[in-house]
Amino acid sequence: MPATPIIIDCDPGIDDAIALLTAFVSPELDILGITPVAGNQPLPGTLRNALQICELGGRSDIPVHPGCDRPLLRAPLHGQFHGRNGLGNTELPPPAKSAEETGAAQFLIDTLTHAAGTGRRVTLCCLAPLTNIAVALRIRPAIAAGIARIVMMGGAYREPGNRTMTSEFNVLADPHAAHIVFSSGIPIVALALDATHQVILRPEHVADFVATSGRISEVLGALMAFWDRNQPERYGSRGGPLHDPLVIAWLLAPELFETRRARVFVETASELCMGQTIADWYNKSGLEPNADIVTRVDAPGVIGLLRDRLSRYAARGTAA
């Protein structure tokens, strides 16, 4: 079966790094490019981190296109849980690889226009604020025809927010971009906090990952150890939720996830509820559903899948 062509839109980010490293060793995925955006860190940081992770994972062949350096309308907002450099204070060597001259929006437009013409549509893996995607859609709406689906980490429905009382960080950081994407008519699989809080990376998991991940074990262990929120009152145990890697896990093993279709709305006006995602579970709006929201996750299955993929670095020797 041919590999699924994907573009990974991200803001690395510890959990972005784990997602990227998983995708790099998954031959089912044909990674056409990576498009960092401002989010967990300002753009220079997320761009640097993406380049460093490509080199760590031995995938310097993947082009990295710099994205938007601020949200569409609101002031920039950055992450709280990723350390001073976005990678949990882990210091990686300065990247030898350089970013592409073509920016993310133009790369998306060019790639998706070509995909629409050839029929080989692309899946967008969105691990960050949706600014890059929204800008490309606004410049060239016809690129929607080249998108097979958007699989995104973002939002919170029945689960409280992780940055404000109501809102998840990726949507809060650019709610207007999220509104554009949810209004686009493109098929969307939404992995919100309702899903990601079901998969907690506990200390015993970290020890297992470190023992099996070969040459990346030291860096992976440092990233994962930093991710421990130590909030058992919220998560039920030590550890941290595996947000972004669930996007890659869904692509590799959708049978580990259950979804429910609903219409999603994004709050863009209220300061109290800015960035809140509201699901119309019972068709109160009378509008057609625009997303498949993940409601249940086989957490042991996902942990096992990630362990299997990351253990492949043990057989790969040094970075390419």
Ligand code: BDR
The other form holds:
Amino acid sequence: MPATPIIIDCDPGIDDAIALLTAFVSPELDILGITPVAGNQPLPGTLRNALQICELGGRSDIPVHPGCDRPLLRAPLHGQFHGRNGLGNTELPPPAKSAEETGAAQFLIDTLTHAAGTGRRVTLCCLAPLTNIAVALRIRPAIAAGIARIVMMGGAYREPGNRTMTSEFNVLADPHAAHIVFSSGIPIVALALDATHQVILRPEHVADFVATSGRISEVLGALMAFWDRNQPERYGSRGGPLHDPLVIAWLLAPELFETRRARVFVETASELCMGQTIADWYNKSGLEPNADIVTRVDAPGVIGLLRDRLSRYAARGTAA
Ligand code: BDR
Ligand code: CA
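Switching from the form predicted on its own: structure of the form predicted together with the ligand?
Complete assembly follows, chain above in first position.
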């Protein structure tokens, strides 16, 4: 089977970093580029973290294109649970690798225009506020023809929000961008909090991952340990939901996920409910569905898959 061409749009971010590390050792995926955006950290932080994670994972070959440094219309909003540097205060060596000159929107336009021409359409893995994707779509709507699908982490349907009562961070941070993406007609697989809260990484998983992940184990252990939200009343145990790595897991093993199609709307008017994602489960709108929303996840299957992938670093020696 030929590798699936993907672009990873992200805001590392602890869980973004784990998603990147998982993708790096998955030969089923051909990573054409990484496009950091402002999100969990201001852009300089997410860009630096992406470069550092590429080096940690031995994938300095992947181009990193700097994205938008703020949301389309709203004031910047940054992450709460990623420490002062976005990587749980884990200090990695300053990156030797540099970001590309070409910005993320131009890279998306060039790559997806080419993909539309060749028919080798690209899957966009979206782990962050959707600003980069929305800007590229607004500049060149025809790039939609070069996108196989968007697999995104974001939103909250039957689950309450994690940043406000109603809203999940990635959508709240740029609700107008999310509206543009959901209105684009591009096939979307939506991994919202409804899905990610089904996969809780508990301390025993962290210990197991650390024991098996070879040369990245120390950093991985630190990232994952910082991720422990210690909210057993919310998650049913110690630990935390993994969020972004589920996008990569869906690409590698979609059989671990159940979906339901629905029309999704994004609230952009009410301050109380800003960024809320609303699924039209019973077709009250009369509009065609625009997303496959993940409703159920095989959590042990996903955790086992991630463990298997990250353990591949054990066989890769110490060289980057
Ligand atoms: C999302 O918000 C960010 O803080 C995480 O990286 C993830 O993408 C979860 O709501
Ligand atoms: Ca993220």
